[in-house]
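Shown next as structure tokens: one chain only, the form predicted alone.
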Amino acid sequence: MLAAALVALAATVTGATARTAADPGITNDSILIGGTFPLSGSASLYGAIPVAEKAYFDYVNDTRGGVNGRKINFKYVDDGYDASQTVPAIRQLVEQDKVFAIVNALGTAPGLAVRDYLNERKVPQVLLATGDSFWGFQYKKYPWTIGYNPSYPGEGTIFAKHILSKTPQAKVGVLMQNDPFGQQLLAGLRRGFAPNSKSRIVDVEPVDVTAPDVSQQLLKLKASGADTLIIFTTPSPSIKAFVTAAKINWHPQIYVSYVSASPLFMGAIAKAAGAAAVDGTITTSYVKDATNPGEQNDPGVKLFEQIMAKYYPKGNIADANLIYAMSVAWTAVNALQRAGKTPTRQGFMNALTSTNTAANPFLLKGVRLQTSKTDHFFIEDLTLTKWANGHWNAFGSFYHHAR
């Protein structure tokens, strides 16, 4: 009796230890996961994608049960694109709500603020919202990093040479954004025109991305006799250089980065300057396009516009900053379902250094995902495209290895 009684004791205590030995965030039903965005503030109209990303997850919870019988929990936390709200939002979800990784979260400020800390706990801080490319070369120091957006040294390269090779005459102004967002777009660009780059590149005004206006950077920009333009900033910003260039009459080939070039975005302009003011505008793109008529009959448009009716209806499908974040949240998914049928947080880690897939559906046909444990850089393929008649236009063939 008393034998069987401490084998029956030794039993309980195996399996308590085995259920507490999950890594934080994991149940027996249920995964959560977490990250922070700016719901609020000057990059607000970033909002949108967590909703989009939960609407994801919802779809996946509703018709696969979630993944290996666990039902993904999403919780977003507003930090107003500053990274002083961002520590204590990011501590919150790691000490207290005890996620078991930070997920997409947005802002290059943001991720670097809380870079460390989350390392140095073992969190991973997965699939950011933000292109800088030391996300990818700075592996070895921070390995529990990894991004997801196109690096913007690449971005701002692959604006150079499209310029070098149409229109080599050109005369380049940029505004950009006083950050290090801003600041690795412009890096890009010179390498790209490098080594002339100074004599390229006539003027760059930049701008915080809190200011009420960019009325004397276009007017100093005109000034300097640019005839192209490169908008290098946050949407907010980008939105009032355009309408500013109609209002002083100023009309140069207009290059934008693809974090402002959404669909949504450019029919606002429209509205507001008028057609002119966006036609011809050139930027790069990797997703689909839900406004574009000819991907109307794309599995992937359709399937995103099949969850965004159930699982968001309020949602704005012009807004390309929500199939993109369907498209992180496929590929969260997809690391899942490859990190065992128990996930450990390293086991996620190296689920998301070995992607190799060019299934994600809402990413355009030529675009794969690839990682490897020395390389981090999720997206590489960039294609460019051009707004006419509403909506984007690719053309021309992918530009590859993009960082």
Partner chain sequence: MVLLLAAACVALVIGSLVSDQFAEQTVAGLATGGIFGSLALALVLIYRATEVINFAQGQMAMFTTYIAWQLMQWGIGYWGAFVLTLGIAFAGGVALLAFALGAVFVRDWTFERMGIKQAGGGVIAVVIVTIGMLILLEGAAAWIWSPEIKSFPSAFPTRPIRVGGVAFSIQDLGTIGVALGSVVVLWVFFQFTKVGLAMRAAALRPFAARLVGVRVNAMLALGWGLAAVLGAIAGLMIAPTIFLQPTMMDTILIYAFAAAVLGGIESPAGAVVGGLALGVVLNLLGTYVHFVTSELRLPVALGMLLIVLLIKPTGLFGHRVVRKV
Given for the second form:
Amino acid sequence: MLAAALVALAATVTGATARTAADPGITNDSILIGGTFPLSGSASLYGAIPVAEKAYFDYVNDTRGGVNGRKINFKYVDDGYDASQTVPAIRQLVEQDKVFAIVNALGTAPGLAVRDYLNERKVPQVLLATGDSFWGFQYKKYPWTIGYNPSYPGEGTIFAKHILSKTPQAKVGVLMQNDPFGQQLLAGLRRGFAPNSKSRIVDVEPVDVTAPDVSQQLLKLKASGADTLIIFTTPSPSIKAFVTAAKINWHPQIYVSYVSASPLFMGAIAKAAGAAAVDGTITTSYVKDATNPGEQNDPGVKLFEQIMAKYYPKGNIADANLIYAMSVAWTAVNALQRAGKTPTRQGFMNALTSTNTAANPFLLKGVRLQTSKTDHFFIEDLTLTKWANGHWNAFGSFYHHAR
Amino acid sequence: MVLLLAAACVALVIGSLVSDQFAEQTVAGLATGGIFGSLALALVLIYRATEVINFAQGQMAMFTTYIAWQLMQWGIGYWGAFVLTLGIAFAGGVALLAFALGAVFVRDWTFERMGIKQAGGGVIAVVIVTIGMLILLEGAAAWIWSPEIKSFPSAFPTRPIRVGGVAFSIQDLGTIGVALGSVVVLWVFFQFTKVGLAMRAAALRPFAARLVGVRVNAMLALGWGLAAVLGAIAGLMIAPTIFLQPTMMDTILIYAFAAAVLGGIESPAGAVVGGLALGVVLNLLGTYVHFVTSELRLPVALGMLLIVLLIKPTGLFGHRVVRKV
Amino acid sequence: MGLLSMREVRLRFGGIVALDNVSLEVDEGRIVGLIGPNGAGKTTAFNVITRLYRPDEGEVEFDGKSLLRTPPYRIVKHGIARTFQNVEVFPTMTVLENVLVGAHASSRFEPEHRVRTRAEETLELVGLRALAERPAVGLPFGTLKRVELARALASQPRLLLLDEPAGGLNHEEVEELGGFIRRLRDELKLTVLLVEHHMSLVMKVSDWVHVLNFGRTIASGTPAEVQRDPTVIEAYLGGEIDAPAA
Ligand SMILES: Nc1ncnc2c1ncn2[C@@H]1O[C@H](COP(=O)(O)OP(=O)(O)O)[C@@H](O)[C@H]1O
Ligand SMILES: [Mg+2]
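Can I get the form predicted together with its partner chain as well, since the one above is the form predicted alone?
Zooming out: every chain and molecule, the one shown earlier first.
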């Protein structure tokens, strides 16, 4: 009995080793990658991201026959932005669907919930759609994990630097989302103001992401005498903040995190509360703005619009998340091409951690994707951009090394 | 009770005269509180009519607000869309009750076919239907209109008016006005009209009401319809500030629950006062009591609720009604 | 042919036969007592007449027309009103509002102020004018019985079903009630079906008495006949059924 079991076991083991020529998800003519996204629930406005990514992969499959003769299949599943749903969803992708890698999965908490699991199994968890700086800093402990978005503290620091150079006397009020996202942005801002951050920041008002309204916080910020408002919140509270500021007749210089600065939202606010509510607002940027008339002839924007028209006609061009998504898909394809004739997970990680290119057509000119074994920060080049005439207008030079 | 409220109002007025910030925070709190109150009132109407907590109340409000948006997209003017939406909301509320009762009927009928008599638990079944509706409406809104955030026009100008040194938002004042206005209209309806009286009778003692000629099921449906209309008004009033999103009413509904229970779940006046009180207290606490940060808002609201219920288990305005079996 | 007639009505709840072949006639302009020990089926008979229960077999006719296809909310339109053994007033409404709900049952095309006057007059009739604006909740049981009576009367019925109207009343009030029920018959030309445990009251006011026990008719006759009936005396174990006072 025991002997029979041992024989059977040996057979399966040898059988398994004999077939390890290719990593999971790789066949002769296809590559399967996966990701989790909030297709439903409170963050479902990000649900268009994987659709745009799939559109880009389809475009690559149709025009170039995929990567090294393999078509890219992208399986994205809903986790409702809820880590407890991410865990089974990722396990399903890894164990049943046998994906090659998890690409651009969205959200900090969902990402953290499966980071140990994926690293234990040596499954690439890459190009994550979140800007926490620890994705970049903890590369030693989690070699199979790498982020994509610019770091939140990095953006906070850039705001501080700009204020110091342009309006050093500014009295800064901060509306901060009451979670690690908001805290990291605020920490970056304080770092940028150091050692005088106490005297520059006159008031910080925390707000819950689910708060029904932000009038109390905005009234307090206004009463604090602040002349500059920094909005470190996700889209929903950010929009409420813009509208409420207009409602209470407060017109400070506004800075808003790139996370909430989609032209889609800005346009909607202008429509609801008047152009004055948003004009002059400053944010950072690294992706092109398809709504900017000045960039209409840009080849990257044209390609984006072409792919959208053919593969995702229902998508809204003004949604900055879509061109962002294509920039991610481009980066993934770029790394796959460099991952070897028959890509392995290790080869894919090696390619991702040795990226050095300024050719991503969907990113602003001047943004260089640069990584190394010890640099797990993908995007560190950001420029400031100002809202006027219904679109973003980049100005000044790039800030580098935003972490 | 009334004395306590009067004292609170006087305190608010005095505070507002002394401090501009106090005045602004109070008005802003009343505006949000008015929204909580309208939705709480909707919950109370349904509870009184059918002893059901309608968990889909927030989503119904959200969905009808989307309908208003859609009508405006099609070129209908604001007030036209407003009135049409209220009509659609009414029909939707009636339909939801009909659907829920139908589901219970089908279930009982199936059970009877299977030889199981008297399934009972009609109220629970209807509550479960409302929870299903909540999920369904949120999904449907995202599917029909996409989950993208959309702006929504306001009935009132966005510019503020100045009284002394204080800038009041016309939108906030308008919201308070509409919330209170709809409450007064409802009160008059229930107090002084034949149908209003019949609705109250149907909700209180359905059998007795039937035997004095009240069409109880029609009255219950009317109650659900009116509740849906109130929800729609709340949605239309809040949407210009918080924008359209399938999840827009999720937290607001929690506060509305709190307001309804605070006021005494059977008392319409209590629901409205509870909503206004909650809005104002939360704003003032957040402004002047520094440990009440935004993450503590909800716990504080629930704490208030708990204290009120400990002192007065039936809520601020609740009567103890003894029911025989 | 009576104003109301139940013919061979059967109704069972699981194992219990609540009404077993009950036939009952109520002639116009009469007061008919319906008596029997607890659980005899008296309230159930009321519930069948008012369509809250559907009989398994049998027929119920009012004014020559079958009631079995009439929904409960239309019963009052036919001219039948009732009170409840355990009072079913609308607790958070005022006394006047309670009566108004009843008054609306017969108020088609009648202007609201007239309906109101009618409700107030009905309150006057039952002696509750002074309590008109008081909420019903909190009033004594006997008073609530009168509120319910007023609500039933306000719907201007031809047939009034009274389920233990003397419950919660003291001796004097019971006397008064007897006189009142007679006035209803004599002055308002009402027909009354009266369920009551106060035998003295039933025997004094009734023109006819119908006795149920375990869902079955055990006697039917004038008060004097019924009181002498040995089966009736046995059903009450001789205890409750006293000779009428005077
Ligand atoms: N809804 C019901 N379900 C089950 N049994 C009932 C129901 N209504 C009445 N009964 C039964 O029918 C019988 C007659 O009750 P009822 O008419 O209330 O008696 P009475 O009014 O003469 O005291 C009793 O045994 C009672 O338990
Ligand atoms: Mg009885």
